[in-house]
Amino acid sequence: MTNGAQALIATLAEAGVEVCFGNPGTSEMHFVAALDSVPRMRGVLCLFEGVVTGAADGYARITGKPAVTLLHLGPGLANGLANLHNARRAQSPIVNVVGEHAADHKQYDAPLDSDIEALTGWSHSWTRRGSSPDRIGRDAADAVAAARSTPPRIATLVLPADVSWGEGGVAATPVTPVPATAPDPATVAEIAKILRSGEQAVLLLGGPAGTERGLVAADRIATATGARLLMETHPARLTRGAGVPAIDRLGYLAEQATGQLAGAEHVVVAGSRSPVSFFAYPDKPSDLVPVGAQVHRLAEPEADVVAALEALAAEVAPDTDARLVAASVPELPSGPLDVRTWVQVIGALLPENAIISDESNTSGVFLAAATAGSPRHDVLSLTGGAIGQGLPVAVGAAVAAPDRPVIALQSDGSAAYTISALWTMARENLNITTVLINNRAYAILRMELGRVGATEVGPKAADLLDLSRPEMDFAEIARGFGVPATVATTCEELAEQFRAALAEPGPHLIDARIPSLF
């Protein structure tokens, strides 16, 4: 006899879900036991739910399909919400399975009881509560279809323990997701007319437009019409390096973005949102669109953004080729590491077809320039601004693409949020090289103090932004989690250690110590 958990996992596997990132508890034990009945499903244990959800996000960004997360009741889901926020902003397909108390136990308000649906609403998730073993397969099939819709999203299935252990489970056949809609010819023609008008225009890209096809089409448009081309500040996945068009990102600081958009009479968005400031600042506007400029959306969220860009390119640039970046890497620097030199080491030694999980934050301000002509690679960035993403996303990317080198460029303050991801890297023997940029400070917050007008900073305020008392020894922490680790203070040491880490299978961490930019 098949129970609900077995039917659920069999349905997920049949729908193409191959990996379960999990941190289970008592209410999920029948799901755990059922994993052995479905050999196609790989289980990956993480020690914290924020690593679970971040890994599912990284996996989805590389494969384009969902993994399943297994979370323990409402508190487990709550622990994973920050990286679900990032995943939502990345439009990553994820299927959460959240354990729940059995129906007849709910009445007792046990210590772990909570309002799970309230949490799923916060993450803008498609949500359904499983009601019976014979229906849970259909629920799972619907969840996968919801996650794989256009745009992709998070789907959460609440799994009561009695539905999981109950007999009479029935697996369901996959449900076809609603496909992306075709570009609207009228919208394409209208925007083509605007771009031909001679008025200043900015084409702002995001989402799937960061892949090679999207970049090639967008660069053809920009080359033919003179439109300025920008990528959103934190793209979910951006293909860069030799052989693909180069594109600048919209600046993180509102002052930078305002300068990039200055003079624009039209802002055309494709896969992105109209640009706004990350935060409110005294006496500064939140809307970054120049006064008087018009905003035009090339494709609605439900549409095929890349196809829309290609249709627009065919209209305004039929005989125009994209400008591809030539191979060019920086010379290896020498001397002490600092905010400029460490990125030059990475740019000089970056391997072909790498995946960069970038959470270097203020320490990475010169990274894009240093890697512009490096071998082709993909960059996964901090889409939602909730720090603690970099290491978990690297885990998911490495599970998704075991044949590709994964490089986690990770700031020290953010690393401390989800440092236990190192344990999963070691357990799964994932090919991840972590370069941990250790400046012993929340440098970005030091910068923001002045920008928000908090000019009088005393010792108490300074202490809240300092990570040096005591100093964290990330090399020792990594070894404690089973990851080989070294310390680099010079360019020569970083280059030697980076080469060695890339040459050996499995995870490695380099504690790269630099002075803070702020």
Given for the second form:
Protein chains: 2
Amino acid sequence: MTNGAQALIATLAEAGVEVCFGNPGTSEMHFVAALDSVPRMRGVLCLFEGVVTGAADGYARITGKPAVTLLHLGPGLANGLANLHNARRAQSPIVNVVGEHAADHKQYDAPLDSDIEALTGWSHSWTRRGSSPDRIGRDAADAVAAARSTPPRIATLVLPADVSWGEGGVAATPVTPVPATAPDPATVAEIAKILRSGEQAVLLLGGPAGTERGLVAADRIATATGARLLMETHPARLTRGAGVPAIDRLGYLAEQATGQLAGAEHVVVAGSRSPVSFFAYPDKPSDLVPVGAQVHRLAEPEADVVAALEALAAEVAPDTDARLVAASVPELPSGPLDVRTWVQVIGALLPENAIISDESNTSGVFLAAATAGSPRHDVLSLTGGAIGQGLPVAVGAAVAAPDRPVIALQSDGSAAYTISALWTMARENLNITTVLINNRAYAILRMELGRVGATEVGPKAADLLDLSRPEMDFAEIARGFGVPATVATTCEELAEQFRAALAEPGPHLIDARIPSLF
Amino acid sequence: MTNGAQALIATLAEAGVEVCFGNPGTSEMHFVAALDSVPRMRGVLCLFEGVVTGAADGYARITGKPAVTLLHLGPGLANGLANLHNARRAQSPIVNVVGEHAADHKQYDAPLDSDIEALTGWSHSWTRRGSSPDRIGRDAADAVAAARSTPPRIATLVLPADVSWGEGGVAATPVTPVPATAPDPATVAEIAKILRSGEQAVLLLGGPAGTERGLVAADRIATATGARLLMETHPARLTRGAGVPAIDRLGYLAEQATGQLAGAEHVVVAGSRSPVSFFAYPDKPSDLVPVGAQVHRLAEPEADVVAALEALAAEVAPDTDARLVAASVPELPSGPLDVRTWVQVIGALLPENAIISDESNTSGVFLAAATAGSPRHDVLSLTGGAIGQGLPVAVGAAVAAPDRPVIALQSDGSAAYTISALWTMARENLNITTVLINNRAYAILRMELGRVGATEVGPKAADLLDLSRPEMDFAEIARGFGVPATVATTCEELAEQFRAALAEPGPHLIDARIPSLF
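Go ahead and give the structure of the form predicted together with a further copy of the same chain, now that the form predicted alone is out.
Zooming out: every chain and molecule, the one shown earlier first.
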């Protein structure tokens, strides 16, 4: 006999979903027991649901396909929402399985009961509630297809315990996702005409355009037409470094972004959205498009953005090659670590084919420059602004690519959100080097306090942005979670410890102490 | 000039809301800056919103009044939802202030944008969106009144940044909450008749009935009528120990609870709900009321439950005194710590007037017996089943009652959820002794796996319930967050370390290693 949980997991595995990041509870016990019936499904335990969902996001960004998360009822999903928010902004495919009370038990409003669909609605998730063991396989196949649509999305199956334990489960064959639509020739021709017009244009990339193919096509377009090339501020995944076209990111600060876009008469967006400021500020515009400029969309969200860029390149740059970055790394600096020097150590020592999970925030303001000519790498950035993404995304990336070194560049304030991700790194022996940038402040908020016009800052306000009382020792915390760790205060120490961490398999953490920029 | 944020905080303070647990972001910078304009408002920084909301819950359980939380947009609220779920089940008054984008910024769907009201709806919160600086004071006064209604509840103000920074803020005078309704004499008389009938009755208490007044009245009723007295399984606050009437809690396991209720012809609920099992199990009933028994509600949710119990006691037990527990503590055990001995150490050494934040779960199965005759204390238990409550609630309780020793009895798996609460304990120098019961397992799930009928457990399933790979060293983790910590493996070590921690002000953690019960 096959129960619902077994049919569900068999269906997921058959559809190519082969990793389950989870934190189960009683209502998910049959799902847990069923894992052993499907050898292809790997279970990865996380100690908090924000780690579960962030890991699924990181896995999706690297593989392009969904993992399944296992979450315990509404509160378990609630704990995972912030990183689902980031995953939604990253357009990462994820299949959530959220355990739920048996149907007959719902009427009693037992302590853990809640309105799960209110939460899936918040995260814009495709959602279905399982109704019987014989249908749960088809539900799962539909969920995977929904997750793998274009653009990819989050799909959630609510799994009542009685559907999980009920006999008569039937596994289903995979459902083919709706393929991406082809580029629209008329739109490509229209934008080609604009780019050839001699008027100033910016080509703003996002989403899948951050891959090598997208960047090569975009750089050819820019080279041939003189259009300025920019990447959205927080790309889900950006390939960069030696051998790849260079691209600047649109600045986080509206002041920077306004300068980058100044003078543009046309903003062509490809996989990105029209540029807007991250927050509103008194007496400043939220819309960053220069006054009078026109916005053009190269491809609809359902379309193949990279194919559209290649079609456009074929039109405007048939004989133009992309300009590739030459290998060039900073010299190893010496002396105290600070916001300028720590990134040079990373730039100098970054290994080939690394994945960087970047949540260095204000401390990483000089990171892009320092790693511009380093060996080719992928950067996964904080897409939705919900902090606590970096360590979980590193977990998922390392599970997805066991042969690539994963570097988590993680600021202290954000690290505290999902710090137990370190335990999963140790448990799975993931090849992750975490450089914990410990500046003992919510530095970004010190900066923002002035920018929003809150200039009269008293001691209570200042205290709420100060993480130095007490100072956190992340090396001790890491060792407590089973990750070998060291402390670095100089460039020499960071370089030595970073080299050693990279040379040894498994996770390491370096608590890098730097002064706050603000 | 007064801005909206200043008017809001002044109004809260005037209404008696004098502590702000918060984790701010850019959109809350004016609120943060305004804290210095209201000297009575204390700001307590937490490193994660689950700590913020759990602390507000603990504060409310001890003081009976709301603290205000400061949360950063939808994702910040999302991170706080699980402990708001517990707070809702505890009927704790809380006022949330959730920062939001300025009104004009909403249309751009900036990265952190989301549907905040979908989340407040999930948590059954009274919700209002601030619309202008001149009205935000009145909004705040209404929010406090909503939180302090009967039963108390969660109230949420959504605070757009432009309402916060806009000038023309007007503070408002407090709004009187709707008072609790008086006991209904007809209901009291009817239940008195039932209790005198000689038929078997259970008096099941919950909510405010767990206070000394409620317990004294209930015990008088039980003594005079022969009714069995029980407390709901997970009371928000239960006063117990020497000098207080004893009361058993309804068992977590349906098997236990069924035995406790067996034979009852009447179940009278007072501040509790009709008893139901925590989870559903195959072929077992969810409704724990014995077949054929009648359920009677002594007081509606809007009524004064304690007054109703006292009215009933006056009717059926005018000349009966409550039976108070005599002081009697276990002897200090010796040898290895285990599930039976660690609680005896606590019972033997519990100080006078302690507050216990209890999230010891399976490891605490013998705790109630071991502390039954210990000095009088209050126990705050996990009301909503969303784990990760214990340390945050201890933070809030310690802020609420700086003159009382707070003891957090915390299991390892649950501790990992909100571990950064330790940092706030250190920062605020809170007098909290955390006994971290480290059994290196999700022991409750090992037990539940069998109870739900998932009896064929393979290695992958077993691995997902195992926290020993690697073992967590909570003493190291605690020191990393700034809390002095030790490890105990024997009763002698736990006793010595517990005594020392109690004797010294400020936070301490004892990592108590015990074998898993399952």
